[in-house]
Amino acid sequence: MIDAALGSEDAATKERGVPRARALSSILQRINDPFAFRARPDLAPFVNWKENATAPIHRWLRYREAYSPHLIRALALGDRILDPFCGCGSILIGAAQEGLASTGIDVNPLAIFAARVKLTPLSKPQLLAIQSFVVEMEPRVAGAAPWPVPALGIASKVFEPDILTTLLQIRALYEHDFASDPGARDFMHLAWVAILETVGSYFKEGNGIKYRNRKRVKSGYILRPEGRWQDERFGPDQRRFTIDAFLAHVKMMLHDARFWKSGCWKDQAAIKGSVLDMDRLLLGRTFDSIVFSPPYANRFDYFESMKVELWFGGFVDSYHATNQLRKTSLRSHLAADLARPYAAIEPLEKLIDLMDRDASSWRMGVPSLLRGYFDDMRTTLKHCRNVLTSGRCHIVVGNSAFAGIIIPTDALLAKIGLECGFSRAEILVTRHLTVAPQQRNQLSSLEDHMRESVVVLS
């Protein structure tokens, strides 16, 4: 229920719009009041993927959920760093280059695979063997028996026939040639997985994938002429396009391999597992600093958007395995295990009580998602407090909006952090976020609460 301090008139008439906005403003203010907010626009370039897109080693796999290793210096992190949501290893690579030690955890097997490849320098003989493979590969492709097609239901839809065959022939070649050298094989496999979207008939967008044969227009999507869109995307020779894309990516990775010559690469560890099991995964290790960016409470199911790479890369081999990943992940999306128990958070319940019951997000079960999300974050922060020596915990996170209500994730995490044993919380506001068009009228006076921040707990 709404706090009595908001007044019975607000509770009785909130559906008329203005009283709801007044009640929401009051709740948000009370959630924010205990904390110091400080503008840090200088951090804005470091809390997203863009900088990593062209950075050596980082660019080996496009991973939109990553952020910049420059946060290590910008936040003055200590010598031993933990990233409990490490993704494909941005902070771990940065720590290696800075001469620090780090440990990362992630539940996504593709992300952990990519992180480990990036953190494992190959020897000169291994790199020379890969260079020889690159030189000799092209004339061998046509004669190779294709690698088996995964059992993904849309496997034949996400690639043109010639491209699919060529991809599977390339994989068969490097799997054979590097069967006795796991390090070189994994290097090649990362390059292969990394080009799937480039050569595919799909692309990642929002909470899933879209197909290139459809074009977005103001009224929705229209089909692009068959044959024409393929020529525009892949050119007249699709096999040539696929081979060139793979060879170019391997050559880029070989070029970047020179950056392995300096740094402390052996002092980094990437662990596959759920952050909720952090105590078991870390086995008593402690850290000087913690930094992480958890999945935002925005309904995005990253296993859905990455399903082609997960299946074709061999990281899942069944729909059961995919669903298990979803169920063990943070409750930030609707396919997670929302039936797991949770402990209620009073200010969150007040916000949920204000939600528009007619909104699609309400009908889809977003209240359960939010309750589970913050309960999982409570578990995460308890683990973080237990493994932190005397340093600080930094959380890069964005607020969200559902059903006419803003969820101040940063301030709620600051509150939970104090309840988990941290003594001080500060919120560094890096930039403001836009409200979705369908909610802009309802939230026009409250858009300042839509922000991306770094929550600092000490």
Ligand SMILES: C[S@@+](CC[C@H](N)C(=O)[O-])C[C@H]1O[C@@H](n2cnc3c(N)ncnc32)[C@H](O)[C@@H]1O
The other form holds:
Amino acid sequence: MIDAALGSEDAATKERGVPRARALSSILQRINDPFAFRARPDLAPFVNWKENATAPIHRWLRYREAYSPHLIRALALGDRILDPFCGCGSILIGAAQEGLASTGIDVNPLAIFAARVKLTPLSKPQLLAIQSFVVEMEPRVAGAAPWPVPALGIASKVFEPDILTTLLQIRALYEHDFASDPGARDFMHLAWVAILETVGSYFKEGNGIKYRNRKRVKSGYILRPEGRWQDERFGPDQRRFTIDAFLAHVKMMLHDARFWKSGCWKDQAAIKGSVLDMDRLLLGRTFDSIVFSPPYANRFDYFESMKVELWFGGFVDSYHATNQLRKTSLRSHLAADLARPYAAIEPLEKLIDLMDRDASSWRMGVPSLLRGYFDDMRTTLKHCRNVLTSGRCHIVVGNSAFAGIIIPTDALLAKIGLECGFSRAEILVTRHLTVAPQQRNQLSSLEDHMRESVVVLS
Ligand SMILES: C[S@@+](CC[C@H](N)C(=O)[O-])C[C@H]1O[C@@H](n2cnc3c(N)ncnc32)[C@H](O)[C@@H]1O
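Could you switch over to the form predicted in complex with the named molecule, since the one displayed so far is the form predicted on its own?
Below, the chain from earlier opens the complete complex, with every other chain and molecule after it.
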């Protein structure tokens, strides 16, 4: 789930690298020293999206930042769980299936929409109406007047023309047929949003989207022959490809709907908003377990990689609205509100002092990102402490590397947690991460500090 964000180094900086590595090693040691580290490779499969990709209900929307509901059992969570960065609702759905109660918060309207659809069982008549729609849809598509194209500048670039028209015709049909049944309409809409990347001329990669007409080779990207890549990807009939993708997705969701028959779906709440407003959003609710995976301090801007789904799904309708979302999100990326004040954390300042000033990440403002990130996490942990009546708070997080230094996010969060009123902190190391090739020379002796962990505060 994480990649180290990197800067480059010139020869002079490399010469300075040895004393820096020594200084870095001793600061990292001092940050780690107060904490017990325990290897827990058994948790590694649960801290990423992989398991959810094939799990009923979870698989309705690919949310590559997600983790697994198996964490509920693996971490022995209680029966009133809070996930303040709940994303597409992995823990909430897991809690429903286990008969527990949970509350989630997320700033991303698409994530909250997906979580709510998954958590809202439809009635038998609603499922039957959707089944009939599926059976009757295909011959109706060509005659439907397309739904309006969103005002996203790249709207015509991210879909082939026939695919775009077909998508918008399908949307017009279900918006019309289910206009008086919001539950069924949202079910269809989730299926529609979920297939956009499958039928699109783009795919999510790294910190954004890439176009399918480009192929990555060693020296960069080359253009794939026009006409050929479309045939390879979509086959000869793009309208057919789009209809098939949509119908297959709705059928899969209908098939999974039987999992709604057991479990406790009413006791789960997915709230749209920022974790920084947690006290206002939770209205006095308290919990006996908290688990979350915040965005990592790695510069990834989820609103950039999900922009097609956000615009086409109608979750944003202007660039201003998109930027507002970015500003409300955690300061883990460069488009967040980095101008907001922060309270300095002493060991973080020491790490920032060691950063390579020639690195692009330094010039782009990564120090402000890091200061804002840990300040936001301090606010989050204070709120968590206040709403936790008993039990533990678990943070799934990965460390990162920038401009010749490593940020030990897990140990820094453990330290901040203790400052926020928790009395014990332990770090469960699930796996080790690699640093990108440009940084390997400088950080070769320190790669052990690149970890993905679960910080446990009690
Ligand atoms: C690593 S993902 C968590 C995914 C989640 N565990 C799941 O299984 O879907 C981090 C989440 O934090 C959310 N986020 C970012 N800033 C936030 C904020 N200020 N308040 C609440 N959520 C935020 C993102 O939208 C994203 O869904």
